[in-house]
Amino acid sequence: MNDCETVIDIQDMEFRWQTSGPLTLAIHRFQVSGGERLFIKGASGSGKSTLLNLLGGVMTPQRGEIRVLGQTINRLRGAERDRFRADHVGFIFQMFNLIPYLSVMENVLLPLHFSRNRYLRVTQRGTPVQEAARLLSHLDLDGEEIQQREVTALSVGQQQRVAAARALIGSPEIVIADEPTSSLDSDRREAFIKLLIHECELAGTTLLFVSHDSSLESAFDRSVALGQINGAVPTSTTGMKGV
């Protein structure tokens, strides 16, 4: 993928939970190109999470269209985006949404259980199990000691780390943060963010990173208030829609 290349494009979309309620999103015209690191800020409940799952194919909305590495996901029919998701897309959860029962090792190499591209895409350049301990060295989990461990046993940012692998694995074209980082100080955020900054570095992933937390922001490419391009909510903030 081309770094100049635009992977997501939002067109004259709108989504409201319910058929009769408001609009939580409405969102004319958003683009992200290609290994791009975009900031996305806004205060708790105005819609960070919801963006993110529709951008994943999770969900879809009522009107408009979702362009992501230039196939329209919201036509696609609920397996087809679910196979996309699992193709090209990872994903960090503010909860980590790890399996208590597995290894940290088992749980960063589930993602290729679900999809032959990033499965393939490994194994070019070796073994899943070596490919998953070179990403969990570079997050700082080394040592067979600590990827076998059940990840329960594991701290709130070694848990935070594993579900960062578990979302790289594979080269996923697209990598979605959803506030990992909420239940950090402020050391371990910014050690997090440069870590997960330059593994998609490495790769040519596009990440986008979601967080209340404004300080954040200087960390990546370009910043981006869901206030200003959401025209579903009132916003303070003067500037274009589109972006």
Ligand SMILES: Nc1ncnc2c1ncn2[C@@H]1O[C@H](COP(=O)(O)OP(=O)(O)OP(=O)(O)O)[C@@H](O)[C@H]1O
The other form holds:
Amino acid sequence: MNDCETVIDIQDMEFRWQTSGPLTLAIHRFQVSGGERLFIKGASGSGKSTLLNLLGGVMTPQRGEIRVLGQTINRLRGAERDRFRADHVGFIFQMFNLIPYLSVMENVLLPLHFSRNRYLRVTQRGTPVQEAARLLSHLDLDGEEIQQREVTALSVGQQQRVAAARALIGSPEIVIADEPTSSLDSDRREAFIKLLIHECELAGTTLLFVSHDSSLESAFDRSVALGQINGAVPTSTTGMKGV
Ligand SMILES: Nc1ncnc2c1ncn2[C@@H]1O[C@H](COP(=O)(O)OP(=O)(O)OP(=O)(O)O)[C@@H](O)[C@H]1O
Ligand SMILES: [Mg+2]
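Next up, the form predicted in complex with the named molecule. The previous block was the form predicted on its own.
Every chain and every other molecule in the complex is listed next, the one we just looked at coming first.
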């Protein structure tokens, strides 16, 4: 993927949760370049998670176009969108969504069961287990003992790094992180972001990182306030404007 190539391009997009309800998002134009590390900020309820779900093809807008890696994903059928997401997008959720009865290693390997592309990319370099172990080590989860542990036996900060390794395995072109640091103290937050950005740099991955916390934005190439790109007036942000 060439840097500077547009990997995300939203045009005249409108989304509302209910057909006759208020507009949640109205975005005339929003573009992200390949390899860019973008910080997206905004008040609670301003639509950050909604935007990320639209970009990941979890939901579709009522109007407009969302092009990801040249594909107009809102024109794909449900199963095709699921496949597209599995192949090209790694998600890190706020609550991590790790599978509790699986080990650290098994959680990290999971995306390779859903995406043959990501599996093949990994096996060009070695075995899936070797690649998962490499990522976990880079994210400071070194050693077989911790990698074989059930994820419920980890601290929150450790679980967060497992979620990051799972999003990164098989080098998806885009990694989307939805406030993954909100439960960490500020030292751990900065360390995690450094590790995540470093991994994305190594693989040329485009990173979209959402947070309320403006103190983190200096680590990123660019920062966007949702309120700047969203023409819809928020209805439930109790007077807080998108920061
Ligand atoms: N499943 C849903 N059904 C209906 N409305 C929803 C749903 N999820 C979110 N909304 C509404 O859409 C708007 C945007 O919500 P969203 O979750 O995208 O905000 P956010 O910016 O991610 O907030 P936070 O910072 O608190 O995570 C809010 O008004 C919210 O009430
Ligand atoms: Mg949210």
